[in-house]
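As structure tokens, one chain now follows by itself in the form predicted on its own.
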Amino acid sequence: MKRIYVNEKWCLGCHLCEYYCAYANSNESDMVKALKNIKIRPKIKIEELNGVTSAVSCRHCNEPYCVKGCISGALSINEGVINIDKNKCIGCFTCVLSCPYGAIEPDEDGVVDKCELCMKNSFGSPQCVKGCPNNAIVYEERG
């Protein structure tokens, strides 16, 4: 299965992946309209530790603790992608606590949000990869 991988050595910490992610999940056809004068809520985050920057997002684990811990059944795996059914989410945030990567966050609606590899929007492939100017983020299958 294809997954997102990050090479920290190439990450510039520019945050463009966050903007492309927020745009891809905005349901807008124009990036300026989607992002101007709003606080963006990307599903990928740039983190810095000891001078090293890296993009952090859902790793779509083979044995996901978040899915196992979801008491409402809102998280499921479909062809290797961990998806959220926001109608089933009760906002208990067990998945937030279960994720060892910190890739699941509470949404402003009281439910959770995470990367779904842009499979539920009109792009169909991760836009954070497209937006990375240094190719530090890749979407590929590895053995």
The other form holds:
Amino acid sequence: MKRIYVNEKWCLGCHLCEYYCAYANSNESDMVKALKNIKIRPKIKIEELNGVTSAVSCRHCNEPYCVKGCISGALSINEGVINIDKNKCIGCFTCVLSCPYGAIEPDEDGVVDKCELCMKNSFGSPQCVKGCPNNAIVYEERG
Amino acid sequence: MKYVIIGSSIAAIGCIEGIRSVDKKSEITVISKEDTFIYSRPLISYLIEEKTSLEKMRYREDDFYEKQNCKTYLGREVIKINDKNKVVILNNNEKIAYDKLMIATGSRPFIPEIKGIEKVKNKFTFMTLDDALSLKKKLTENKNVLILGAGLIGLKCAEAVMDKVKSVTVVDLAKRILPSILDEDGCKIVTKHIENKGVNLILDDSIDSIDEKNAILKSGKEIEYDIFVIAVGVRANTELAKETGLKTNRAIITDEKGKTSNKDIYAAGDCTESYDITSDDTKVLALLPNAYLKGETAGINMAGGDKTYDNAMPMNSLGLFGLHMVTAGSYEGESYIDINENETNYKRLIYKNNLLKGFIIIGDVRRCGIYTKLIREKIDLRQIDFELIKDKPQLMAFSRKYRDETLGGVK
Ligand SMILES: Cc1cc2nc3c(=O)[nH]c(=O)nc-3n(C[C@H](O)[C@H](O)[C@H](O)COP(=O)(O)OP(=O)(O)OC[C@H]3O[C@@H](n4cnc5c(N)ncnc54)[C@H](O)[C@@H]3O)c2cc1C
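I have the form predicted on its own already, so could you send the form predicted in complex with its partner chain?
Below: every chain and molecule of the assembly, starting with the one above.
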């Protein structure tokens, strides 16, 4: 299945992936409306330490502890993509406790949010990849 | 191949999905006492609170059994397993043959002996959807609710009913709440929080006798109530296994494949014991992720696949009246403690022999799964920047190689 891969060496730490992610998932067609003066909550996040930067988002694991431990059935696997049904989620955060990458986070409504590879928004393919100016984030089939 | 599963809850669903990942065709028969849609027990408190609904609380879609090609006997009880002839016998005497059997009978509430309890009409347990629906009907603004047990189930029940009734009192014999989940410092924070929300907590005391309106405590205190909820703990449903001669302790004993002492009988979930990698001993881990993972493992092995479940440990994530707490593993060893001034955020990491063994976090639970990973995979803390990760869970504390392999897909 196609996954997002990050080449840390090429990451500039510019945070554009975060902005593209937030825009893609905002349901706004206007980038200004989606991002200006708004505290964005991207599903991909840059980690930084002493000049080293890297982007972290859901790995869509083959053995996803988040899905298997989900107490409400809100997390499910659909053709390899791990989806969250926010309507079913009751915000117990068992998935937050289970994810080895820290890639599922509580959102402002008290339920969890995660990367769904932009499959459920109007774009249909990962926008963090599109927004990365240095090709540090790619979306590829690597077996 | 004929598969038979006793129970229709989490371990059973895990087992079905495990079997079907290997064997798409053979017959699976599911027998359960409960005649409902597929739901998960933890959601019953959210149902009462109206944070979920009967529609939304379905653990799997309504056509799950159909799609997984399962035959169901819902509302039926298995009263005997005949392991010689390999059949199970139902309460209407029907016999169902199996090649591989799964016991996923879970647990039931423990009812303590209390003088007068048999005469109390408005008494409830808090385990099943039926329990929740009948309790919900009784909740009105003028009612006083008395809950026996300040563990996870009792406190989730307190939270659920709080806004619908006049008062909620929780009594427990233990000196502190959530004794199997939190340490003393953690308890203080959560106790303060739930008392501030109006729960009347009475600890280090128990109910000596009870009648339709009053409970008399050991201390002599008298509590007037209208609704009584018993939530002192659960007991594994092991009777069928015992009568069949399977090895049991406090619950059914299995190996890491989910197999019992009989090669054609598997068991998983709350009715079994699991090996806890953080304390090096075997215990009942009555937790949902454990039920699913072990059920799935057993299912795969029943169908001829090969899977081992060898990283079980206690894991709790729960919110009470808006305060979140996550815990994992066991608490013996050296501690790193971080507690903020007004005592609303608390973090304790417990480590021993360069391994993280457990943690308790109250408040800011973000990314705590990275700590869980350290425990689950027994990562040597000398291989990571432990000082950095103590402060905040992050992947920068791992080696560049680790990040390249996981995030970068470098082989
Ligand atoms: C209120 C509440 C809140 C909880 N919250 C959490 C939480 O936040 N996180 C967490 O990890 N865990 C939580 N738990 C625990 C979790 O619900 C259990 O670990 C989980 O349900 C175990 O699943 P199981 O399949 O092993 O058994 P169970 O869910 O107990 O199901 C057993 C099934 O077997 C059936 N059965 C039993 N005997 C027979 C028989 N002889 N014949 C036919 N059928 C039979 C029963 O009717 C039942 O359907 C909570 C539990 C409760 C009650």
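Positions refer to the first chain, counted from 1. The shown structure was predicted, so the numbers you read here are calculated from the model rather than taken from an experiment. The term rigid core refers to the most C-alpha atoms you can superpose between the two forms while keeping them within 1.5 Å.
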Checklist entry - Once the two forms are fit on the core, has residue 49 moved its CA by at least 2 Å between the two forms? => result yes
